[in-house]
Structure formats: C-alpha cells, structure tokens
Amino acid sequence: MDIELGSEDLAFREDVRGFFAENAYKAGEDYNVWRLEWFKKAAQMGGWDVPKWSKEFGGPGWTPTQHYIWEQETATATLPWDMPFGIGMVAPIIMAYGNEEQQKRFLPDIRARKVNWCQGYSEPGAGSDLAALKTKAVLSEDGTHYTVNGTKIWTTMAQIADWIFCLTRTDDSGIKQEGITFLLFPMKQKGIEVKPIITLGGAHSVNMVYFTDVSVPVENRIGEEGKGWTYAKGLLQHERTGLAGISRSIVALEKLKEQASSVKRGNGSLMDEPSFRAKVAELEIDLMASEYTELRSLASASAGSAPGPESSILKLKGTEIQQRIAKLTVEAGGIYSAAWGRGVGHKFAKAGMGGYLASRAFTIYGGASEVQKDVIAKNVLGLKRSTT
C-alpha cells in the first residue's frame, strides 16, 4: 500500500496547520466570540465548518485523503467545542433521506451551530440490540401526527438539547429490524422529562428520556415509515469509524510516554523499567495495525465504496486500544492515580484516573464489542448465525 501523501495532499495539509495556527484560541479571550469566529472564518475557507458534508450543501468536497489529513491534524489541534450530534449525524441523514422542504428547513441552523441535538436510539432493554427497541410511534386517524411514548437510555447531552432524532417503533408485525421509523421532534415540550445519569467519574453528560405522549407532526418523519432501521445503520457505520479515534490514540499514546518519562522510578523513569516500556511497545503496535486498516477502509473509500464491516473492526479494536491507554496512565501516575491527584504527586493522575472511569463505556457505546465482533463475523469470516 502506497501511503505517501502526493503533493496536493501535502499542499492542503499545511494549509490545515496554517488556518489552526493562525486562529488559534488566545488566552484572555472570549471563549464564546473565539468559537463563532473560528466557524465563521472556517466557512470562508471553503466548507471548512462542516468538514464531512458534501459539497452540494456547502461542504468542502474533499477526497478521502484529505478527510484523513483533517482527521491527524485536529487529534492535537485546539478546535471549538462542537456536539457531533447535529453536524455529524443527523445532518447526514437529512441530506440523504430528507425531503427538500426538510433540507431547508434544519440544515441553516445545524450549520449556525443554533441548535443543540441529542441521539434518541439506546433503550433500557435496546442497547447494542437496537433493532429490540419499543419506544412506540402511532399515526392518528387523520394522518397528521405520531404520538410517541417510550423511554430512551444513555442520551448524551438531553439536558441541553433543543431537538432530538429518535428511533420508534411503528410496527411490530413483522422481523424487528422492520417497522422502525425515524423522526425529528424538540425537546422543550410538553410529555418530554429528561433524568440524569451521573457516570462513574462524577460527570453529568448521559440521560434518562421519557416520553409521555409526545405529539410529533407527521412532516417530521425523515423517509418513508418503516424504514428507519436503513437509515439509522448507514450512521452507526459513519459513528463506529469516528469512535475508533485512531489518530486521537496516536497522539494520546505520545502524551503517555511523556508522562511515563517524569515518573521518576531509582536513577531512571517509568519508562525505563522493561514491564512497563514492553506494554506501551504492544500497545503501540496494535495501534500501528489499526492505522494501517483505518488507510485500508480509506483505499476503499478513495475508490468509491461505502463505510462496511470495516468500521466494526476499527471500532472494537480503536476503542480497545483507547482503554489500555487510559489504564497505563493510571499506571503511571501510581498512589496519586487513587487519591486522584488532590494537590500532591503527579498532575495528570487526576485527569489520567477520570479517563480511566470514563473509558469503560467506550467498548459499550455505539454497538457494543459484542456486536461488532457479531458484524466481523457475519460480514468478514462469512459465518452464519447458528439456528440451534
């Protein structure tokens, strides 16, 4: 596999560096001015403010290639904070199952960063079986609106999102995968109580979401009733790609050693001592295999082919990988892991031990390990699901 970047590529990457650089957040500035001046200025370059859309609707049009440049870069770039829910995930949806009115409608004020989405899928007993989920969706008599009513699980960010995209069930009659319907609602209404879930490292950012006979008009079904399982499964392919994070690991893995390396451990450092240099040298090979298939799904997509199985792969493994990072980081900051740095020892234990509680759902989240080692199964060793 040829990996060197042409000189077109090499081209748009120092562009890239040049626009971070140039606008670089500046201490002492409004944060909030900074973000929106960053998406403006973005925007005049080309697209640059909604990397992954296409062309036609004011994206940049880049080649796979130079999505994985952007990728590289912003691993150890400062970007604006940006919830992916609206730019990256429903937005795809609208664009390629959305009627024009709809298109119209969302895409501006997706793009302004106006408004705030969550992802309406996970259910108490529809996790990584997604297609098992119950939330209800009836049509009324005069074909005017669904009623909704169901509980949906894990909805990052509910709390302070304007409009949800959410799964529902419209039939049950037949195979689960089937009679699954996809719709756009607000969540400042009436019937709608959001719950927090706090996680294991104190932070508040998942939900529990109760609906109680939500009224959603029947214009904002995104496609044709029933078929919401098809449009839902081209995102999660898109979703498990980007939760990978192979080139955030790559930098996190190079913080790691920097970290080890101010352990001091006799006339040396941490990373000196064998046990410790041998499982950061494993962990930076498998890293380097899953980079090297992350270029493989980028080959693919170079010669026109749609995220497939390789995504499940990407996901387990990137996920995996990004686990033993936060874990050898809490090695390495020891006692002061424990006590999570209150003021003594070294300064990144208490980042490094809230990593490491947080990183346990990353192999849950987005189609558990399971699932995905269920979907390389089926899709890449050719195995059939046992009838037994």
The other form holds:
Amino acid sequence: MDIELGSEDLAFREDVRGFFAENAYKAGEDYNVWRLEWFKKAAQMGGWDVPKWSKEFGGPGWTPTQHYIWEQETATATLPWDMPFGIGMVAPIIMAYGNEEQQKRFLPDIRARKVNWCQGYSEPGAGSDLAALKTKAVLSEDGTHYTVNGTKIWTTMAQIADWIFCLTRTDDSGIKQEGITFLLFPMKQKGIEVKPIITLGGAHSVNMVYFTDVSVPVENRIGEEGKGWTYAKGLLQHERTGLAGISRSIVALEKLKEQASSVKRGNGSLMDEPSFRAKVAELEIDLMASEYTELRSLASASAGSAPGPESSILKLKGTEIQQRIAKLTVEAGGIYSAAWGRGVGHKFAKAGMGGYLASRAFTIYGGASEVQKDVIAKNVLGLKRSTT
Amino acid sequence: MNFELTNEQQMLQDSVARFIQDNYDLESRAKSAASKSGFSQDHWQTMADLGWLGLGFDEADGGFGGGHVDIMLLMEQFGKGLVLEPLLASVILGGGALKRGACAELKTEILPGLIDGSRQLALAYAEEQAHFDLHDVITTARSKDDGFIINGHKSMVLHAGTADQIVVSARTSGGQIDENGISLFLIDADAEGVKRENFPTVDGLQACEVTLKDVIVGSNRLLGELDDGFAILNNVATDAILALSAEAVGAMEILYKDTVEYTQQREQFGHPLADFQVMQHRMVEMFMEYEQCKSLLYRATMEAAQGSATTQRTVHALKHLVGKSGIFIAENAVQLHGGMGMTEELRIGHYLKRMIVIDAQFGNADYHLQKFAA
Ligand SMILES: Cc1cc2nc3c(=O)[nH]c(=O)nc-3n(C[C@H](O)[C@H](O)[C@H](O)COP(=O)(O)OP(=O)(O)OC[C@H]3O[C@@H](n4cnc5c(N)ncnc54)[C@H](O)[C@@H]3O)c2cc1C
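Show the other one: the form predicted together with the partner chain, since we just had the form predicted alone.
Once more the chain from above appears, this time first in line as the rest of the complex follows.
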C-alpha cells in the first residue's frame, strides 16, 4: 500500500491537464463544432473519449490510478456535455452481450456522439420492482421482427433521443426475471409517442413513452430472448458506481465554501459560524473516506475481480453527500434561495434551489436507497428476511 | 390546563377547513398563482367577509379580538391548502406593525380597509447584508422639515407588489447592527422614489425587491417612538414565526398522511409499499416529528397568548424544530413516493418547496438553535 503517485502517474496528470487546457472551449466558438472536435482529439490521445471502455473496444486501458487522476481532473475542467446512456450504459452491454455485427453497427456512432440514447426500463407498475415490467414484445411467426406494445415512464431525455434500449417481456409463464428481452430501436418511428413529465421546479427531463405496435427487427435484440434481465443487471452495476460523483462533490464542496464565505454575518461570514462550519467539515470528512472507498473499488475492479463490497455503498453514500451539499447551498442562500428564476441577494442563490430540488431524485433513480440497502443486506451481509 | 377548543374556535377551524377543502385543489391553486396578483382576489374577499383578516385586531381597532390561538387554528388550515393569499404579509406583518405602533388617527385611516380586504399592506424588513438579523439595517431615514427622507434597498418583501402601503424599517441613529436607532415608517407603495421589482418565489408566492430613493414621508407616519422600532419589529417577528409554524404543522400533517395513504395503494414486489418495515418505521418517524412540532406549537402559542416571559425562548425552540422536522418530513414524503414524489403533478413536492421557504423565513433552524442556546 502506497499513496505516492509515481513519476509515470505524475506525467500522465500533466498530460491530462495539458490536454484540458489546450482544448478548452473558447468564447465565441461554435459549441457543437467544439464538442465533436474535442471528442475527436480525445480519441487521438488513445481512447480518452471513452475512458471506461476496455482496450479491446478502443478504450485507454488505464490503471486504477490513472482513472482516479482523470476523475479528479475532469471535476474541475469544463468538458463538453455528454449523456451517460450511450457511452456509459448501453455500450458496455453491447460489448459484453451483443454480437460482432451489433458491435460494429452501434459502437462507432455511440463513440462519435452521433446518436442520443435513452433508457427504457421503468414502467408505471415496475419501479423498484423492475422485473415486474409488462411492455410486451411478440415475435412474428416468420421470426423476423418483434411487435412492441406498452408504456415506459421516467424515460430521461426521450424527447431528444434517437434510440432507446428497452426491456420488454417476451414470456410471462415463468418467474418474472425470466422472459425479459433486451431490444434496441429507433425512437423516431411510427407507434412511439413521448409525453413530458414536469418535475419539481418545472424542468422537463423525464417522459412517458407509449409504444403501439412498434416493429423491431430481430437483429436488434441483444443476446438471447428471455435473458435480458441478466444483461440489464450488469448494466445497473455500471450505472450505480457512475452515480456516486465523489470527485464532483469534492469540487462542489469547495465551491460551497467560497459561496458561504461571501455571505456576511456580523464581522465575518457564514463560513465563520460554528454550526455551518461543522456541517461543511462533516461533509469533507465523508468525502475523504468516500474518495478512498472509490479507489479501493476501482482497484479491485481492475484486478479483474468482481466489484468488492465497498462498491455497493458508493451510490448510497455519494448521492446522500450530493444532497447534503445541495441543501447546504440553499441554506447558505438564506431567504434569497426562495427567489425563483431570478438572482436576488447572493449571486449563487439563484441556481441553488433548482439544484436542491433536482437532487431529491438522486436517492430515487438508479435504485432507490431503501432498496439498495436491501440488496446490500442480502448480497453483501448475507442476511435473510423472515417477513416482507 | 386545557387543550379543548371553545365553541367559537371550533367553528372557526371548521369553516377554514371547509374553505380549503372546497377551494384549494392543486389546479385552482396553480391558476391563482399564475394570475397577475399571484393569488385569488375572490378568495381574499371571502377571507375578509368571514372575518379572518380581523382576527388579530382588538375590537376597538375594528377587529374581532381573536387571539394567538385563533390565528394558529387559521394558519394550520392554511398550511394544509398551501394558501397563496397574503394574510401573513398584509395582516400579521404589516398589520402587526400598525396595531403596535400607529397612533389612533393612523389606525382609523388604515385598519378598517385592512380588515375589510380593500387595503393591503407589506413589511419591508430584510436587507441583503443582514442574513436573518432584523437589527442589521443600512436603509436610512433622515429627518427633514416635518418628516423624513428614506434611502435604501429592501429585499424579499413578501407581496409588496400588490400592497397599497409598505411598513419600512430604517436607521434613524446608531450603527448598522444596533438594535437602538431603528424606526418604522408607513409609506405609500406608489410614492415617488419607490421602485418595486416583483418576482415569484419557489413556493408559488410573490415578493419584491424594493428600492427607496429620497422617499419623503410625514412624521405622522412614524410607527412607535423614534429609534424604538426594533421592539415592535421583534414582536411582529414572533407573531410571524408562530403563524408560519402553524402553517408548517398543517403542511406536515398533509405530508405524512398522503405518504401513509400512497404507500398503502402502491404495490411493488407483490406487496403494498406500506408493508415493508423500512417504510413503516420511516412513516412513524415522520408522524412523531409532526406530533412533536404540534406540541411545541401549542406551547409557544399559549405562552404568547399569556404574555409569558419565556415566550421568546420557546419561539426560538419552535422555529428550530419546525424548520428541521418540516424538511425531514417533506424530504421523506418525496422519497417514499419514489419518482411520483418528484413530479409537479403530485402535491407532495409543492409542500416540500413551501417547507424550505418557511425554514428560511425569519431565521432558519440553525439560526434559532444558536439563539436558543445563547
Ligand atoms: C429524475 C428521474 C429520472 C429517471 N430516469 C430514468 C430513465 O432514464 N430510465 C428509466 O428506466 N427509469 C428512470 N427513472 C426511474 C427510476 O429508476 C425509478 O423512479 C426508481 O426505480 C424507483 O421506482 P418508483 O419511482 O416506481 O418508486 P417505487 O418503486 O414505487 O418506490 C417508492 C418508495 O418505496 C421504496 N421501496 C420500494 N420497494 C421497497 C422495498 N422492497 N422495501 C423497502 N422500500 C421499498 C423505495 O425505496 C421508494 O422510497 C428515473 C426517475 C427519476 C426520478
């Protein structure tokens, strides 16, 4: 055990910093042109556009320490926007369970950020109990295509997505985890209707998605029919570790300190108030520990073993920390946090409330906290429940 | 010791509850909030006609002589409906300053209209640098001829956009944070030199940034004694905290009851969510916090009604607990509703927003804990 960065790692960090500085967005530039160009250049660095992809599929094949350095540096640099659904969620499934033809067909466009994806898992009756999903896919008699009917809910960014990866039911005769099939299909086609759901604060990011006789060629099925649950579970693990956002929280906490220092209290600032300081300190301590929990998890993942028990707590801890930071930001804004859509008083207060409201979903999506704890109790601690 | 309501109080509670029941569904509320004034003029008139706007005033002032308990009952029901009408701003804040500080002549001029709903007041106390301290005042009032000239900037003035007159705290002597040297003035909202910038607040209400530039006010519009405004302001704040806390307790009741109901209906894993022990315990905690807040609300309200010497300290305790528990209950209500709790369509989230704002008004949970411990 050793926490010193070696000379190679230090050199890598310099390279990363250099790359971010050199390719930073310059005022006046066409954002979209810059964005795509950025990913191209990152690709030329040897897979920096897809840090988490394996070497086999064009990823950089970094060591855990390099991943850690990348995470740290990206938290402070301004990277082009990116959605997790393609690069981080469906791509790993296609790599692991898709056939070669599907890999050739889908991965290059995902990598080039040409296609926006959305995740069609949850349904009105299937949230935490995802395996209860009912969206039906029926294979045609000639075996060439599925006909999909059903309703998805909470589909993030369905309104702009080109493609959806979707869990469908092809068999309901056995236990519910069996008979689920993983399909990919375009969103802009006959039979698909997207209706917005407005969340707290007026944002439109999630949707209801209705399928009426949507036709999906059988070539768009990932793996075997009826095995979709196994594939999706692997993906959920990816999604969850990605949601902890520890490095981002470290940066967010530093920002909160600055903001609180700008709020005058008597002769000092809010940061001088013992009770506020203590809450910030508690967060800092939790983050110090979480940073190393993440590192341990990274190390065991790269050693080829299954994610260790420590990885299971990252989503829970990480999202809770994000919520606490969001809430303290609102607290720091005082009464000015209440002004809606308009900066009044402290400059940061305007964004604070929206951030806080959005943060309440962090412990709901990607596995609600209560259910995550059930999973840890069962899978990690090996506990049984005598009653429901 | 008696927690029973009198017949009149029971009737008041019933009639407010009925009004909320009949008028305050989420959709009508959204419609009123989106209107220009930000609330329903019809409801406002109804509230006046039912005598609710006069509850806090003596009969001699044209009011109905109700006490703290009546206001508590009213506000608790208002909290259940997330009422938009400016009763707090106009009657408890503006009217509270007036009834304590105005001379007989000024009362005769203003209070009847306030009570019959034709006149609306607001109270401008907050300033950007002040955080939660009522005595941190930079706005100045210089005496000139037979009056004063006011200059400064007041922040987050609740419902000033629709107010006819605004009570303003201004420094007439002393340093920025001295309790002495603050005076209260009643100015016309459209007087020369008054600029109001109206905006919505996250909970669906409205507030203004108010800029005062060489605003001239006659000395007959001074409330209370010169330099002695802080005591009035502090008492008004106490009433406001009691009213807001009652509102919060009403909102907490909705939050925990809605959650109990929803989790019994929603099934996952072949069971109603309410069957899971984790859910049950969380809802028990929400319920406990609600009951504790209600107890402390009763305690503070009755102490205030008796004019007990410990009122101020109990009010600090109350605002601390209501802020902390209110947010705990609201956040968990959202959590236990899952994705549905995050939607604008369900009322849960709207109560969360209100709870966050209530915590931030007149000092948050931390602020009052410090005051209590001091
Ligand atoms: C902003 C947002 C974005 C989303 N984006 C997507 C997306 O892009 N694609 C997608 O497919 N889905 C998405 N989701 C859906 C998300 O995954 C679900 O909301 C989540 O799985 C919870 O399901 P639910 O909302 O139905 O809540 P429910 O499952 O009804 O849960 C409600 C409450 O009950 C608790 N609970 C449930 N079961 C148990 C149990 N057995 N024991 C104890 N407690 C329990 C939960 O913890 C929760 O507190 C999104 C959700 C949100 C809020």
